[in-house]
Structures are given as structure tokens and as C-alpha cells.
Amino acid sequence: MINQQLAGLFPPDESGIPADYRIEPIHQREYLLNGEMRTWNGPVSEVYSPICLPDAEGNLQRKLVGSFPVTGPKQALEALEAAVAAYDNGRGEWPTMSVAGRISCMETFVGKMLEQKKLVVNLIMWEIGKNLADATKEFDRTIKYIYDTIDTLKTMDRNSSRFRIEEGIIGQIRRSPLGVVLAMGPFNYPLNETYTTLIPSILMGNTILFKTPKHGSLLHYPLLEAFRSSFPKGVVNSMYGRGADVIPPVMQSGKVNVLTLIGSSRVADQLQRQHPKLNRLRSIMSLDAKNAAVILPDADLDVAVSECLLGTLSFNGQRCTAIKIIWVHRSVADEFLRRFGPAVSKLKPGMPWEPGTQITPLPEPTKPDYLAECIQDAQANGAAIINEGGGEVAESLFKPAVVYPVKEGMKLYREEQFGPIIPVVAFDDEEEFIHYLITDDHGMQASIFGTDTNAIAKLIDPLVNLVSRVNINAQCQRGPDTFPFTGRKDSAEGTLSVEDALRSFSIRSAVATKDTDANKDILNEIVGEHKSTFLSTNFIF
């Protein structure tokens, strides 16, 4: 049943919506390939917002914002085909440019992506519901990430800038591209998680097919003309259209040589299978995750609350690295969950431009339903709902709901529900909490909550070998981004961070002979006329 309260919190009409947030629908109807933004005429998908507003009998309905081309296989191999194209099995101009090239190229497309910053935080917040403080870091943070990548790829390139003399052979040891890259975003980040590997694979040499995500999918358009404008022809290539129709020729051609994907590991699994050559496909991906807290018996639940709080929440639980289960130690169960639930039922839930909005629509049509799937089953099965409020829906607003006590054999206790829902198991021993991170599918990353250092040090241990990262008396996170983030069993496959990244979409290569006078020459004659970008020891500053 529709809460009225919730519902009135969309805007009651046009006018409802503060001038500098509407938005006109933007049709795109252009994509870049080969260096040209074409022109698509063929269908469209129209893009919804979560942001209701009512029609004329006063029932919700999804604002449109837009629609974007349904591209098919033959405009799918066509990217493909200038992608390697521009590649040239390294020829390419791309992948032979210098170091110092390549990053020019870069610092020329962000200068021209910070002119789209207003549209495209706006399109941030239409199209996933993001609010508009989260939406606005997003930009900023990407903004950052690239000018982190661009200082960490100098330092790497000043590191590899001399030659090695070992065992009487000279040698330059420097990292090369890998070829063709296909990048899947995802929508929860739908410009920062894409852009951190986007812009590493660019800026080391690789070309790129650049699959938009369903949802979040227009605000990349704005910056099509600054990828166009700022790299040679083919180095970066968009496609758009049905995941299952315009990826499996893609793959099945065994002419991409690096996937990297944001997204379910089912897709993952599928994707790989379809390449008919494993061993020449390198896979970098982020994929599912049921990070989970503890919360020990001589935990700070003041420290406690207000991690998982902010842990379980921050865009409406939309974050691989959420916490998604909470285990708490049954001596304390009570008094957390006194504490705790009203904490959650106190964030405030409204549309994304309002100050101070905690809770925002929710962008997948489907998701309200599958959350109360999800509480139903374990109202079911002895839990309970113990937030005032929690569960109440209009339409894509959802009000978050601790639910406890959660056991095995609910969905809650396996099944990653990636929004406002929060599982509370109570345990005795922590070797229960331990068991269940061995027998989970995921392995992404824990929060441990405690002050006893002998306790949590016990639990460290066996920890960091079922999880990539151990919070400590902290939510789970990426950030920041020099720190890796990966993870084990179904959670990921490579490691992503700025310097992680920059090796995860590269090879290192090297260039050899024996230490020789006339070697010796024929090295000092390349480098001291620069006849080759490779064999080079120029410093970048």
C-alpha cells in the first residue's frame, strides 16, 4: 500500500521543481565512433527518472528524461572495428604516442569535462536519484581521481626512465598497453566507478569500446564531444543498445583483449565464456558483495551506530562496498537496536536537490517490489521489522528497514539486496560470524566494531584471508583511491586503485641486449636523437 506521506514528498508539479534542478528531456540521438558523432536514427530507449511527479488523476509516474539510441551487433562490431583499428596491433598512433602525449591528450578532455559539470551532476540526480551533495562529489572525485592517475603514471614513467645493467645485459623495463579494452559501468556510480577504468586503460595506451549502463546512461552523453575533441580517432568508441544483444558479438570475435565490468558476477561469468580465447583475455572487475560488520561485546555503539549508519545507507544502500548484514554480539543485540533503529528512522527522505535529503528514490522500477520480497520472506521465517516506519513505499521511495532477527534460509541472509534494507543477525561465538564469511559467495570487504585489541586482532587474522580489506571501528568503503580495492571468491577479479589500475590495464615490457661498446652505442644513438618513444629517458615533471 502506497504511504501518502512518503508519496507527498514528490513534487506536486513542475513548479514544485527549484529552477536550477529541472531539466528538459534530452533526446540523444548521436553516438561517437571511429572519431565522428553519429547519427542514430533507428529506436531509442526512453529514460525515466525515479523523481515521480502525478498525472492528471494524481497517480505517480516516472518523470521523462530523455531517451538514448537502442544500437545493434552491426554497430557494435563497427566500434569494435575502430578500436582495433586504432590500435593496430600497437602501431596505432595511440599506443606509440609518448607517455607525455597521452597525458597532454587527458588534461585537454578534463578541462573540457568541468564545462559539463552542471549538466551532468543534474543528470546524476534524475537519472539514479542520487542526491544532490553525493551527485556533485561524484563529479568532483572523478575530477580528482583523473589528476591522481595523471601524477601517479609521471612518477611510474620517471621510475622506468633509466636503464638496468644486471648479469651483463642492459635493459630498459617499461610498461606497454594491452590492446583492446571493453569497459561496463555501473549505475550506482555511473560516472566515477566508470571513469576508474576508463582513464587509466586510455592513458596506457589501450583503445576502448565503452559500454554506457542502463540506468545513468545520458549523462555521459555531454562528454562524447570531449572524449571526440581530445583523443586520436578510435582510441575511445560509445555503445549503447541491449547488453545482450550488441556484447555477445563483441566478445565471441576474440578481438577484445581486456573486459573490465562493474557489475554481477553472473554477467561476469557470461561475458568471459563467450570469448573463444581465455588465455588472451585479461578481466579487471568489481563485481557482487554482502559486506558485513561485526559488532563485538565491548564495542563503542555510539562509534558502532553511527559507522553503520552511515555503512548500510549512504545512497540508499546502493554500493558494492555497503555494509549489507550486521552481526551482532547477542549480549549487546538489544540495547545496538534501541539505539539503532531510530537512527534510521530519523534520515530524512525527500528528492535529491533538497539539503539534507538522506533517502532518495530508488532507480530500478522493479526494486521496491524485490525489497518487500525480502522483508516478506523473513517476516515469514520469526523476523521482524524494528523501525518505526521501515518498509513504507510511494512508488520508488523507500523507507529503510532494519529487520532481525535474520538466520539462514532467509534471502536476507545470503542474497545481496543492495538497497535500504538491513539485516541483524545476533551471534554468541565469532566463530559464527567467521563460518559464514568461509561459506559466502562473496569476499569483498568486513567492518570489525570493538575496543579490545585482543579480540579484534583475533579476528584480523582469519579476516584478511576471506576479505580484501578489514574496516576497523569503520563502514566499509573504496576510498581512498590509492588504497587497492579488489576482492576474493565472486566479489572481484583484478585490483582497482589509482597506481593498481594504471598495472591492472598494462604489461610491463622490456627492451634488452648485452653490454657491449657497440650496443652501447646503438642504445646512446636512439635515445640521444629520440628515434623511439619506448627506448626513452626522458623525464616527465
Given for the second form:
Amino acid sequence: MINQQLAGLFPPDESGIPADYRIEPIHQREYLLNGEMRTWNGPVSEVYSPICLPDAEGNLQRKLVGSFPVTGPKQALEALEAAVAAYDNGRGEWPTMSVAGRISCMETFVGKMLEQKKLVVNLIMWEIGKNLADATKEFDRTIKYIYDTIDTLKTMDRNSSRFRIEEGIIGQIRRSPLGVVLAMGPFNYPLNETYTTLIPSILMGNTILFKTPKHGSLLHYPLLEAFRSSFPKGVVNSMYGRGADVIPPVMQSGKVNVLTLIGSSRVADQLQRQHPKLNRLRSIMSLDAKNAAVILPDADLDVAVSECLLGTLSFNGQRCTAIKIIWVHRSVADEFLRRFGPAVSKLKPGMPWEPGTQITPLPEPTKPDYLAECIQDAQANGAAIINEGGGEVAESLFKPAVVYPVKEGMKLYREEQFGPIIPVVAFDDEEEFIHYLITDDHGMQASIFGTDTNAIAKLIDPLVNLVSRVNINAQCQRGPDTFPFTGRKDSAEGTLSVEDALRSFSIRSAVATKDTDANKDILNEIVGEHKSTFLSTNFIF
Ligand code: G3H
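Having seen the form predicted on its own, can you show the form predicted together with glyceraldehyde-3-phosphate?
Everything in the complex follows now, all chains and molecules, and the chain you saw is the first one.
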């Protein structure tokens, strides 16, 4: 049933939207292919914001933000061919360009990207409902990621700008590109997570096809021209359309060398299987997660409450790194819930542009029904919502619900809810928690809350072998972006971070010769007369 108080948080009409954040629908009719903005006259997909306005009858309707092309398999294969041609089996202008040359193109791109900041941030708010502070942070974090990646690449290049002499062999070892990269980003960090794979792929000399997510697609449009004018033709190609139509022919061609996806393990499996030569495909993926927090009997509950609030509900819990289940020792469960429940209910729901808003409209139209279903399932099995207002809904606005006691057999125990529900489990023995992690399909991160160093240490050792990051008295999170971001089981394949991503999207190649005078003369002449880009001692300052 629609909650009228929540419904009243949507703007009553256009005048209720602050002038700075109003948006005229953007109808994208072009896409980037082979260095050109191609005009599109075919079918389009309309983009409806999770932000609603009442219609004449007073019913909340999602606001139209614009539309984008639904291109088909033909355009997808054209994009693939453009990327293949630009790579040209490693002989293209881009893969053979010096690292300094590639960095210079990327710097041009960042300058142009910065010019689009206001529009992109506004589109992040409108398309996925992320609040203004977090949308701005997403943009700024992406810019910082690009600059950090450039700096790290310079360091890597400097370290490889020299010869090694070992066991009578002289060699130079550098990282080389892999080929054509198919990149797909998620809706929850549509800019940041897409770019944390796209940018290192491009910088390492690969050529790219990138498919925008269903929610969070339009915000890439203002950046297509920046890509077009900053890189040689065919290096960056956009792909629109339904994944089920456009991805299979591209994968089945066998011409994709790297698949990078931030999404579900189910989709990842389907996509990988379509490649005819799996051994030739490298996959870099961040997938499902059900990060768990464990609250030990002696935990500082103030810290546990504030970190669990951030961990479970930043961006309404729609983060792969969100804490998606809390295990609390039975001796402190009541006290934890007595503090946590009201803190959750106090989070401010509202429109993304309103200062201090913490709970915002959800972009996936089916999500509120799914969340309600999870709650009903838990209730039918003996759990209850323990916070005031939890589970109240008005179209896309959903008030976070703390559900307790959650047990094996309930959807919330195993499914990744990816939204504002916090399942809480009571336990008596830490072994129950460890057993949960062992039997879980996921293995991204966990958080331990406690003060007893013996108890914390006893958990750290098994946990580091079950997940990829153990946070102590802190929420789960990806940052800092220089830390490895990965997971076990169904949670990831490969590792991302500023440096790891550069390595993931490249392979080491070596040029080697026997240490003889004749060979040294050859090397000296090639290097001295700058005859090769790879075999070179040029130093990037
Ligand atoms: O959705 C997954 C994001 O990479 C999480 O990043 O932990 O910084 O919010 P974050």
C-alpha cells in the first residue's frame, strides 16, 4: 500500500524541482562507432527516472529523462569490427603507440570529461536516484582514479625502461595489450565502475567495445564526443541495445580477448560460455556478494551501529560491497537492535538533490515488489520488521527495513537483496558464522566488530581464506582504490585496483637476446636511434 507521507516527498510538479537540477529530456540519437558519431533512426529505449511526479489523477509517475538507441546485432558487429581493425592484431596505431603518447590522449580526454561534470552528475541523480553528494563523489572519484592510473602507469613504464641481464641473457620486459576488450558496467556505479575497467584497458593499448547499463545509460552520452575526439578511431566504440541481442554475436565471434563485467555471476557464466575458445578469453569481473558483518559480545555498539548503517544503507544498500547480512551475538542482539532500529528509521528519505538525503528512490522498477516479497517470506517464517516505518513504500521510495531473526531457509539468508533491507541473525557460537561463510556462494568481504583481540584474531585467520577483505570495526568497502578489489567463489574473477587493473588488462612481453658483442651492438643501435617503441629506454618524466 502506498504510504502517503513518503509519496509527499516527491515533487508536486516541475516547480518543486530546484532550478539547478531540472532536466529537459535528452533524446540520444547517435552512438560512437569507429571514430564517428553515427546517427540512429531505429528503435529507442525510453529512460524513466526513479524520481516520480504526480499525474493529473494524483498517481505517481516516473519522470521521463530521455531515450537512447536500441541498436541491434548488426551495429554490435560493426563496433566489434571497428575495435578489431583499430587493434589490427597488435599493429594498429593505438597498441603500438608509446605509453607517453597514450597518456597524452588520456589527459586530453580527462580535460573534456571535466567539462561535462555538471550534466553527468545531474544525470546520475536522475537516472539512478543517487543523492547529489554521492553522485558528485562518484564523478570526482573517477577523475582521481584516472589520474592515479596515469601516475601508476608512468611508474610501471619507468621501471621497464631498462634492460635486465641474467644468466647470459639480455632482455627488456614490458606490459603489452591483450586485444579487444568488451566492457560492461553496472547501474549502481554506472560511471565509476565502468571507467575503472575502461580506462586501464584503453591506457594499456587495447581497443574497446563498451555497453552501457540499462539504468545509467544516458549519462555516458555527453562523454562519447570526448572519447571520439581524444583517441584514434576505433579505439573506443559504444554499444547500446538489449544485452541478449547484441552480446551473443560479439562473444560468439571469438574476437573478444577480454571480457570485463561488473554484474551477476549468472550473466558472467552465460557470456563466457558463448566464446568459442574459452582459453583465449581473459575475464575480469566483479560479481555477486552477500557481505556479512559479525558483532561479537564485547563490540563497541556505537561503532557497530554507525558502521553498519553506512555499510548496509549507503545508496540504499545498492553497492556490491554493502553489508547484506548482520550476525550479532545473542548476548548483545537486543541492545544492538534497540540502537540500530531507530538509527535506521531516522535516515532521511527524499529527493537526491535535497541536502542530507540518505534514502532515495530505487531505479529498478521491480525492486520494491521484490523487497516486499523478501519481507513477506521472512515474516511467514517467523521474523519481523523491528524498526518503525520499515518497509513502507511509495512507488520507488522504500523505507529501509531491519528484519529479525533471519534464519536458514529464508530468502534474506542467502539471496543478495541489493536494496534497503537489513537481515539480522542471532548466533551463540562464532562457528555458526564461519559455517555460514563456508556454505555461502559468495566471498567478497566481511566485517568484524569487537574489542577482544583474541576473538578478533581467531576470526581473521579463517575469514581471510573465505573472503578477500576483512574489515575490523569498519564497514565493507572497495576504497581506497589502490587496495585490491576482488572476491572468491561467485564474487569475482581477477583483481581490480589502480595497479592491478593495469596488470589485468595487459600481459608481459619480453625481447631477449644472448649477451654477445654483436647482439649488444644491435640493441644499442635500435635503442640509440629510437627504432622501436617497445625496445626503448625512453623515460617518462
Ligand atoms: O558496487 C560496488 C562498488 O565498487 C563499491 O564501491 O565500496 O566504494 O561503495 P564502494
